[in-house]
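In structure tokens, the next block holds one chain alone, the form predicted alone.
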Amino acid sequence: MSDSFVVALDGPAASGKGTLAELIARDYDFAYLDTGTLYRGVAYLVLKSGGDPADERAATKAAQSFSLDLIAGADIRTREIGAGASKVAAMPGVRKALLEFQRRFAHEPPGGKKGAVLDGRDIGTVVCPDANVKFFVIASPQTRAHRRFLELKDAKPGLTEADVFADLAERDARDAARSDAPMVQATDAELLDTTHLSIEAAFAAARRVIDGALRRRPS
């Protein structure tokens, strides 16, 4: 069994889980993996080759040969790639190809770290069901749309908050309805609603849970 201390964060886009995961990793000196990067990376590679992320054969092929080096320096935070990521993430072949990568990262963290923090949609339910701590991070759809709009508006001058809201609603429905590893809260995950929380308050709440788990962990 791995000695790595694993923290899993799941939840919809723009709920704050990524920022929270980075803070946790930095504070505890754990390795951090944004698993959405993997799916965004697959969508990016398919689009870069002139393909369609909805093409399961092309997406699975890209996933099977995927490495983080292939997307180094690429802008994968665009609206188009986000939509593509949600499509490829629903494909069993893609998920199977990336599952082992994620589990290896969690249980054998790079850099000799003593723990790992992973955020995504199915970390606590499928990727790391044995994680030491699990969070399901949410926020109201309006709050999430506003956050994502602020992230994208400079790069997309014609973008409206209504556009972002519609995109997130479509993505949420797809992530929750997919047959393979749908986005659901693990039964043993702590629910963290960030709608009215600052990132500092959300981190403080998460830290109390993690510290408690660390104290209970056998030495």
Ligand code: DC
Given for the second form:
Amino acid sequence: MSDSFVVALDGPAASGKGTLAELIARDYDFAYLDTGTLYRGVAYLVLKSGGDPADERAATKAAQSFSLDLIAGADIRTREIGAGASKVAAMPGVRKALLEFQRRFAHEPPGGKKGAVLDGRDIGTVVCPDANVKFFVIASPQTRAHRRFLELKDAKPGLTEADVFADLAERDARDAARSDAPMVQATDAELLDTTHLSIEAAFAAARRVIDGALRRRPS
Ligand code: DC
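Instead of the form predicted alone shown above, give the structure for the form predicted in complex with the named molecule, please.
Below is the whole assembly, all chains and molecules, this chain first.
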């Protein structure tokens, strides 16, 4: 067992978990992995080679040879890739291929860091069930759609907030209903509802939990 301090953040798209994870990683000098990047990366690689992310063989093959270098510089935050990512994320072969990479990152963080922060859907339940601290970050569907709309609107002039709301609803349903590693709150995760919280307030709440766990940790 490594002595890396692991912080797991799970929750639906645009709940604020990514922003929180980055702030935590910076503040505690921990390594950070946005695990959605891996599923988006697999969808991107399949699309780039002319394939369909719904094709399980193609997606599993891409996941088995996946490395972050293969997607360096690619724009993976598009609607098309988000939709493809949610499809490949439901495939057991893809999840299995990406599991080892995520666990290694958590337990042997790059750069010799003393801890790792991972955000995704199944970090506290499947990837790192032994994480030192777990958060399940949520926000109302309207708040999440508004946040994601603001992120995407400049790149997609015709996009409406209603389009984003529909996309998120479809992805949430797929992420929560899949049989392999569905998005669900771990029983020992802290629930953090960011609907009415500023990022500063959400970060302060997270810090209290992390500082408590660090103090209780045997030295
Ligand atoms: O967080 P995101 O929007 O970048 O995630 C892209 C897709 O990947 C999303 O549909 C959920 C899926 N995902 C997952 O199933 N498990 C994770 N640990 C991270 C993301």
